[in-house]
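Given next, in structure tokens, is a single chain: the form predicted on its own.
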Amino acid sequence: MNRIVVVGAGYVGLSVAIMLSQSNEVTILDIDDQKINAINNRKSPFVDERIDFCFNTFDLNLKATQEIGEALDSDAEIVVIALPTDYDANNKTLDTSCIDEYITEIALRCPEAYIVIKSTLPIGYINRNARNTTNQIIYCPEFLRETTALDDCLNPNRVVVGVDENDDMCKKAANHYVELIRCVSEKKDFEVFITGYLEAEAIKLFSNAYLAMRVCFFNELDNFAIINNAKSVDIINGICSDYRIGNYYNNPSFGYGGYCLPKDVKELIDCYPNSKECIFSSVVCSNKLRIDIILNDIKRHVSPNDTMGIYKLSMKKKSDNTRNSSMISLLKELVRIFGQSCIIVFDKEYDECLDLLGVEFVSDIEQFKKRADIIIANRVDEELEDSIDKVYSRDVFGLD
């Protein structure tokens, strides 16, 4: 049984946390006291069912604490880091201050420990950081879906572990943390890549980018059927059934958004000597154009007088999440157009937005579907199906 530290309790830390508390005994380390109680509680700090599951099922070797000298002691024998990176506009690159504060944190305390990053980061860190430390560093970054984070946490597709190749303590490091995630996983033959640290750092990376292409191509496709009044789904069904280009991942939506893509695109452009020639620039381009053809063609389907309904301002249909949410931006940009009195919001929580906004929130669905003349939902749930007269959406294929 190997004595675990995992920094950050966000879906991926948490995630990670419970999938090696199977078999290890695993403390998680977060400066976030709600998180912190949840936790010890055994109740998931955000919407995961699986997560919900294990809680309620299984007796894990887990507790969460806010105090460091706790979590990080000289006992501990790996300690994995999944503390977020947010895309610093000034800088124009991922900050990644807070990682590293506790890789010398990590250093001073627990010297023998190797260190596991799951956070996404810029390309070359590790390189220009991992000399700072004497604690072996590898680089597995995450590939998880908010909301099946640890599902996809007990059956990865792919494990990719970036070290230094020089390196062989580094190397058997790379292996042993292998071998942790196939003892405890469900999926025992995925994929294992161990590359140096920039190319793990670039798999990451474009993972990302190119699923925010994906999103775009599609929501492209969708705009033209709009502008020429064509039946999206069928063009989509004609070229999705090449097997190159495949029938998955192609459902129109508002535009992407969420934790990851946005930032981990701007970081991958930042890469590049010519950023604005580069594919990856039009990406971020699309996206925003995605909103303009949005907005217009609600404006066709909006009569005098007509109550807009927003359904729900999170990206996916069991998420909580609203960060760089589309359906924020089309929120404010039909507040701009139409004024904030004609418009309501239906959600399961609150957002802070709504009160920069001056917009209405209406807690109850039933009231909110009566009230609405026009609902404009990015994804389509079951409880709108007897509205589904007056529900504006892209959503095709009913899948996130």
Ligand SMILES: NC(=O)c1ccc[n+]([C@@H]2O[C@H](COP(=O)([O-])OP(=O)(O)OC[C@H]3O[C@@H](n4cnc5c(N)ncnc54)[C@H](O)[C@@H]3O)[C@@H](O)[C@H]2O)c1
Given for the second form:
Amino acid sequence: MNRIVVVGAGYVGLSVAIMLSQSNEVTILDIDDQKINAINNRKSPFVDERIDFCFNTFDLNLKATQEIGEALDSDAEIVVIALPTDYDANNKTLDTSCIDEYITEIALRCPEAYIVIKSTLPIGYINRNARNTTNQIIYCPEFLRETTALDDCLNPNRVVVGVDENDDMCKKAANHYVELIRCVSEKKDFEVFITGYLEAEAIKLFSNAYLAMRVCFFNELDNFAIINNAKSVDIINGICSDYRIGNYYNNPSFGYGGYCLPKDVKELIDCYPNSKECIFSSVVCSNKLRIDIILNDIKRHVSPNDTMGIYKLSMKKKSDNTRNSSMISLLKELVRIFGQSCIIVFDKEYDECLDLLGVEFVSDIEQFKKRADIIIANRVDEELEDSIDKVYSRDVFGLD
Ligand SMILES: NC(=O)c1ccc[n+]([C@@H]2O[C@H](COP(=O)([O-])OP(=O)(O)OC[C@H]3O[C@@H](n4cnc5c(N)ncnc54)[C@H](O)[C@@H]3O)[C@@H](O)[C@H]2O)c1
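What would the structure be for the form predicted in complex with the named molecule, given that what you showed me was the form predicted on its own?
Below, the chain from earlier opens the complete complex, with every other chain and molecule after it.
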């Protein structure tokens, strides 16, 4: 059993903490007292069925605190950092300031501990910044999805660990961390990639940039279908039967969004000297263009005096997360064009945010379906089936 501290109780930190607390002593540190209370009362602070199940079923060795002294002076052996790294548009890079501060704190308070960074980093960060403070550091980027955060942690398809390849102690720490994960994960036969720091940082950003590019590819295909009045499902099925392309992650949407894809693509663009010409700049443009194409298409479907119903502000089924949601971008544009009085929003998670752009929230799904003349949905859930004639969506597979 290891004594582990996890800093940051978000999607990544909480999932990692729960996973590791099955057979380690884990303390989770966060500045948000509501999250701390929720975790100590074994309630998930966000929608995640697997976290609810684990909290209700297992006796986890996990406590949450806001006190840095309580967490970091506890002779911790491993400190996992899962802090936010938002994109800073002024400095044109991910903001790592809170990670910088914690690395200094950890090196002072528990110098024996190994630091495992899970946060997404700018390429070159560890060699450029972190290694000035400590050598006891490895980078293990996270690839989980927000609606299935704990499930993805427990079933990784690969584990990447960035190390100093000339430092045997560092490589030993990486292998130790991989074995800790294997011990508590459900999937044991995941691939392991031990690489240099820079390569691990690049793996994380290029993975998300590929996913964003793929979303844009199928949305571009769907733009073509909209403009030419063609069936995108037939085109997609036809091309995705080619095993090099693959029949997955190909469902048209209103655009990519969420916490990671937008910022990771931007971070990668800024790594290129001729950034305007790189493929990732086109990905950002394509994602903006997508909203315009959808708006124009919606305009064709709306009649004067229609009430437009926005079905959920999150982009994915079963998600309560609206960070950088393309539904919110679309809603803002609809309000700008049509005004707020002809728009209603259904979202169970947001029925209290009545001031969002001045639009009316309707918390009862039956009322919502009755009142809306057209229902705009990024993803079509079963509860819309009886009103499918009113639904405007580009979801062709009923998947995220
Ligand atoms: N969300 C994802 O799907 C995902 C997937 C892979 C990687 N990541 C990366 O992991 C990192 C964390 O992402 P997340 O989604 O878990 O973020 P999050 O916003 O859900 O959680 C971050 C947590 O850190 C806490 N926090 C902020 N400042 C703090 C401080 N100074 N001290 C202690 N706690 C503090 C916040 O209160 C919050 O609970 C980011 O770098 C992100 O890019 C996220």
